[in-house]
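Heads up, the chain below is alone and in the form predicted on its own; it's given as structure tokens.
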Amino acid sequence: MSVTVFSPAKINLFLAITGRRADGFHDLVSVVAPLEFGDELVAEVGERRTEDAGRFTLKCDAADVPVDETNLILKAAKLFARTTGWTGAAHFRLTKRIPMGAGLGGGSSNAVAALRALNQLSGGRASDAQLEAMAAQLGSDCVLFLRDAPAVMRGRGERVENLSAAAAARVRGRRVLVFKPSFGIATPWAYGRMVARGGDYLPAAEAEARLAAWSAGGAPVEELLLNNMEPAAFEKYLALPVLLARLREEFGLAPHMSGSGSACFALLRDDQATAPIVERIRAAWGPPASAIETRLR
């Protein structure tokens, strides 16, 4: 018996880091949308084992993805077994499309896909509340991927609520071009740089006011876009702001970095051709740069 689970990427349409917490994490207010683009995870029931060794295994088609105990898929599997008491075994196969070090949530999405897969294989042993609790233990933005809808994240990312129906309607289905240079940006470095710079935080009240005004009105998503992690990343990785400025000037786009980067995105008009934009991206960042057109879910 096996199940196949889609593991979507995400982008941060609005990301306001509001300050550093006593526990070392950061508080944020963010509007996040899953994409129609992502990875695929297959989970197959293995032979039942009395010991933990080899109970859960992982194979991946991407050589740079670790398949040992550091991978969140295997961490999620072990947490699911401990939480639910499920005694089965499973073998995972990951088809990797979401690049690493991109700010697209690939690892967190994979972890939630593993929880979903095991819940199906085990006959639904975990309740929705248990799945959310496990997701929150695995990572700050994991809970988001249980919603499969545009949502607002708060706290360190574990407090998630869906956008209102009216606001979500302005998000869902929008064309988006997601593009990434050959290099990635380590999330710990990005947050550490924000701490060192000190002045990039946006007060929580201001972030909430901006989000509330957009949610209550009828403005398009373009008027919501914000990412206050950009200054720290742009200070070191000059290729990012240089290209984004060209895309604004030449194509009238409103491009932004997603999360801590290095992936960026630009919302597209329904009639907008992508080929010239992709050509400009590859001219600036070289042939190894990736560019994927998809839609917001």
Second form
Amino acid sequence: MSVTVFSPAKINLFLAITGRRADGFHDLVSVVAPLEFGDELVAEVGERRTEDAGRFTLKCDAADVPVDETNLILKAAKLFARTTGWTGAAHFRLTKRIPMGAGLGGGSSNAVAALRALNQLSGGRASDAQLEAMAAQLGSDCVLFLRDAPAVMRGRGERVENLSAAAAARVRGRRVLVFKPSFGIATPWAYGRMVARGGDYLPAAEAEARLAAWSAGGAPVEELLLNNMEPAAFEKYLALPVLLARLREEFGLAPHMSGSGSACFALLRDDQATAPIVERIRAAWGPPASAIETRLR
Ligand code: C5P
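Okay, that is the form predicted on its own; can I get the form predicted in complex with ligand C5P now?
Next comes the full complex, and the chain you just saw is listed first.
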């Protein structure tokens, strides 16, 4: 028996880091949308066994993805077994499309895909509340991927609330170009730069006011866009602000970085041709840069 689970990427349409907490993490207010683009995870039931060795295994088509215990898929599987008492075994096969170190949530999404797959294979042993608790324990972005809808994240990311239906309708189905240079940006490094710079935080009340005004009004997503991690990342990775400025000037786009980068995105009009934009990206960042045209889910 096997199940196949889609594991979407995400982008942060709005990301306001509001301050540093006593536990070293940061508080944030963010609007996040899953994409139609993502990875695929297949889980196949293995032979039932009680010992942990070889109980959960992972294979991946991309050589640079670690398939050992450091992969969140295997951490999620062990947590699922511990939490639910499920005694089965499973072999995972991941088809990787979401680039790593991109701020597109690939690792968190894969972890949630693993929880979903095991919950199906085990006949639904985990309650919704248990799935949510496991996701929160696995990573700051994980709870979001349980919703599979545009959502607001608060706290360190684990407090997730759906957008109102009217606001979600302005998000869903929008065309977007997601593009990434050949280098990635490590999330802990980016937060460390924010701490060192000190002045980039947006007070929580201001972030909430901006979000509330956009949610209650009728403005398109373009008016919501914000990422206050950009100054920290742009200071070192100059290729990002240089290209984004070009895309603003030449194509009238409003491009932004997603999460802690290095992936960026630009919302597209339905009639906008992508080929000249992709050509401009490749000219600036070189052919290893990836560009994916997709839609917000
Ligand atoms: O939870 P996650 O593994 O995504 O976080 C990676 C790192 O990013 C954390 O160890 C922390 O340094 C930083 N981080 C943070 N505040 C957040 C999320 C992540 O400082 N809300």
